[in-house]
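Only one chain is given next, in structure tokens, and it is the form predicted alone.
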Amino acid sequence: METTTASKKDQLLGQLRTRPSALSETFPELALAAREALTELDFPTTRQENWKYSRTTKLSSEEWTIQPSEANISLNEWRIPGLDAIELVWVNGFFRADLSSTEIPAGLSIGKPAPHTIRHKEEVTMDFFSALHEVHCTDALAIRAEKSKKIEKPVHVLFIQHGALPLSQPHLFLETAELAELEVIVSFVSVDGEKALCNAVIEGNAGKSSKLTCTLIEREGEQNALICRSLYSIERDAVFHIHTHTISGNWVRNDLHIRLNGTGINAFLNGIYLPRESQHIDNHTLVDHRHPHCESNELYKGVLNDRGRAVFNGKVYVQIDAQKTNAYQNNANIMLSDDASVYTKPELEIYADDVKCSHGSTTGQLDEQAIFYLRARGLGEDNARRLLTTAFILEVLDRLESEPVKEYVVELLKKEDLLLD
């Protein structure tokens, strides 16, 4: 098992040796450090605890290459009706400006990364993808709003894989300053390929009492792999929100790592998983609490068909002097077939005394029972289904601040044929 895991990790970083890191001029001691960690770090299998139930050996069993594209895209498909956004476009893992805005909001800075930008350090060496995308990053953009800047226009992030097996490996920093606020949507799409991998990280913190928001879109290909690692400082009376929406892919994994490094804050996680024929998502979450009087709030729901799998494992760590910590946290998933399965294990970890804290989990079949009584009033047996499984996805869009976002997302799982029309 060792030769065959060693095989598969040089298999992979054989094909980047030659390729340097967008990131290693900026923070050199910090790829150095990843550079060591690969050769310690193992290729990650299922014996590993935190890849139990996700194989990894279709990432590591392609020839991907790095391909920056020229290609001129049309993104009218992948806008969202009714949103006035600053767009900023990358493909296979490398910003185009040609693609992008031009005209960017006063308040409101974008572009390559300063070295006092702040980092996860201690993330960065802990995982193999993580210190593989530290060595080989392909592309890195800055986006900050600046001190009591409210930036009125989302900016709309987007991720395209264009071309035959593509290995992009985008890292995105997202900073809100002092009483500041930003939205931002990433969406991950693929045109014209049939296989490809995106290996990206977010980087994210939020400033003293400033509000940040992140929309993830994940629309990937049917062929493609995705692993989208979201690291996050949230600090003083800040408010921040993550909503996670995976709709498409063949393989996801989405790590999610959330610090609390101040009193007062409030956080939001919601997500919405759909896997179906044979494709696999797995969802990690990490909420870690470290000051008191701080609330964090979970939920992240799944609605599972034909062969689908699904893995959801969250995680809230409450540190001894987190005192008055309120965090609640709940999975559920719906499973539309006998063929489909899912992995769920939510944890707490506490270490204070004098919280409130909860977690859940629940896993079923639809009402066979709601749906005689839908049918009994005239709807159909397919759109009974389908109406059911709408009220239940729609708990966690409701909690989508923006109406575009929410419209948008609802007509991409109609076209899916996930919802109700």
Contents of the next structure:
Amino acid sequence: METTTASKKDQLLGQLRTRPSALSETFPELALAAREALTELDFPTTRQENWKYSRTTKLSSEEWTIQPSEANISLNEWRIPGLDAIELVWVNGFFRADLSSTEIPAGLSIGKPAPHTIRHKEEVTMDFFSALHEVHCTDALAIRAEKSKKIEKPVHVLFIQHGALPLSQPHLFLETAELAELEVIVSFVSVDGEKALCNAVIEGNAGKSSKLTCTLIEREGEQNALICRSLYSIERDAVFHIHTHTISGNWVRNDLHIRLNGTGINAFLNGIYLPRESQHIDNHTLVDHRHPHCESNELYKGVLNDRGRAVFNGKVYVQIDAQKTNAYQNNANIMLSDDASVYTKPELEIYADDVKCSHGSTTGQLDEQAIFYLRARGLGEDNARRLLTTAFILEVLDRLESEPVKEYVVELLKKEDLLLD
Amino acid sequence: MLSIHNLHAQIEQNEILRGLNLEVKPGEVHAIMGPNGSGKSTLASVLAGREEYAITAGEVTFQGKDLLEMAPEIRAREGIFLAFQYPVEIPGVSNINFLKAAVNEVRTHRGLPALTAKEFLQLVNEKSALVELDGRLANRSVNEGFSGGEKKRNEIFQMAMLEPTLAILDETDSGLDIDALRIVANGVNAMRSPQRSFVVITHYQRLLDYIVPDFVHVLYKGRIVKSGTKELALELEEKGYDWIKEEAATA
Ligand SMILES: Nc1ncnc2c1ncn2[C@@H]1O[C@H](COP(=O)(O)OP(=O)(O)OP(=O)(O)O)[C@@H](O)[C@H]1O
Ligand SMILES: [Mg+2]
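Could you output the structure for the form predicted together with the partner chain, given that the previous block was the form predicted alone?
So here's everything in the complex, that chain up top.
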């Protein structure tokens, strides 16, 4: 086993050797650290705590290549109806200005990251995929809302995977300066593709008293794998929302790290995952409370069908200085099939004494009493079940502030026959 | 309309109904009384199609059809309604949306066109007024956060919306004060017709002052051991069940 995965890694690195990284010139020290780490790191195995339930053999056994593409891709299917957004389109991890919006409103800047951009250094060498990303990042863009500017139009970033076996490694920097407001939607989709691996990193920094919202809509192709790292630093009195919707994709891993760097911060983390057939969806989240008077509120829900598998690992740290913290975490799962499985683990580490923290984790079937009640009123069994599943999922989707985005996600789920019409 | 013959039903190997017979004709109101645990709710559940019960013997026909062969939703669409003794709370499912789906399923089954949004709302207004159900409750999640009385009124409201041919009310009066009882009874009485029948399960004669039954039956140990007219309910109220139990023991 060891030798075959090692050779897979060497094969991949050998093949990528001549590719420059979109990050290394701007962040040479991190590139160096990552390159060094890569000599040791390899495709994760289930012996690693963070990868205990997520096998990466599907990822290591393919011959991925970096594939810039000039394909002309129609965006209609991927737009969000009723949402007037600034579109930033990427194909195979490369930004495509020709497919993207050209009018950028005042107060918003979009361009290459600057050397002083806040980086999350620890995560660069977190594992093989993060180091691989740093060393061979395909393209990077920084999106910044300037001080006191509320950007009325949301930004819709479309990461498109296209063709056979592309390795996409896009990197986004999101930033709200003091008192600014910005909403970003990131869609992961697949167009005329067979298999793809997208290894994306989104780093964000919400400045003092700013508001940053990021909504992930993961609609990867049936055979695609997605690794999405979201690394955020939030400053005092800022409001941060992140929504993660995993709708399709064969193998998905989301890591979400949120550092609360000041007092008075409100952070909301919501997520849904609906693995079915043989899908595997893994969410690892970490909220790090470092200062007093912050609140974090996390709600992740899963509906599992067929042989679907899900992993939820939610870490919450409340550091010794983080008095008066409110930290809530809830993970709930509904199993629609005996063959589905879920591994859920809340990990609260609390070092401050004057805090309100709670976590809950439930896994169960739909309420049979409720199903009987609905059937006794004339609803068919399938509809009764779907009505209950819909109610379960809507509790999360109702937390989306944007009506068009909520409608869109609901429609996607209906199309997948996961919600009731 | 409903004909139950020698019905035996068990749950988890316990035989609860042990040879029950009952005949309900169109337009009749039958009251079923009996001590706790005698099998009244079991009978109601079996008629509504709850799948946990195993029917080990007997037949039930409803309007000439074999009821026991039908799925619960088919029974509902055919015209059977059960007002639950303990209505289920369903968080996140709106009372009104679910009822709209239910009403239209039932209508489709009966060969009627689906109601338009406007017609449906009209019906909601009319029927919720009938049981004096606060219009706001209609928009909340099914039974969630409803008081005991509100839950029971919501059951009668749903019954009025679905217009069944046979309604089984399982202790709809329990936990109601006199005013609420009167409201519920008025709702039921407004629905009485020569085509519609009721099976009213209750512990209290009081309800039967308002909903006057044609027949009163005593269910004991899974069997109907005594039947009579409304005077039987008065007698039970006065004397309790001991004499019935003795009669049953010697029979
Ligand atoms: N799931 C179950 N498993 C085993 N026994 C059960 C189950 N449900 C009900 N029973 C038993 O069946 C019997 C009849 O119960 P049922 O609820 O029909 O009585 P009831 O006449 O409606 O009583 P009450 O007046 O208290 O409502 C009781 O002895 C009860 O304990
Ligand atoms: Mg009962």
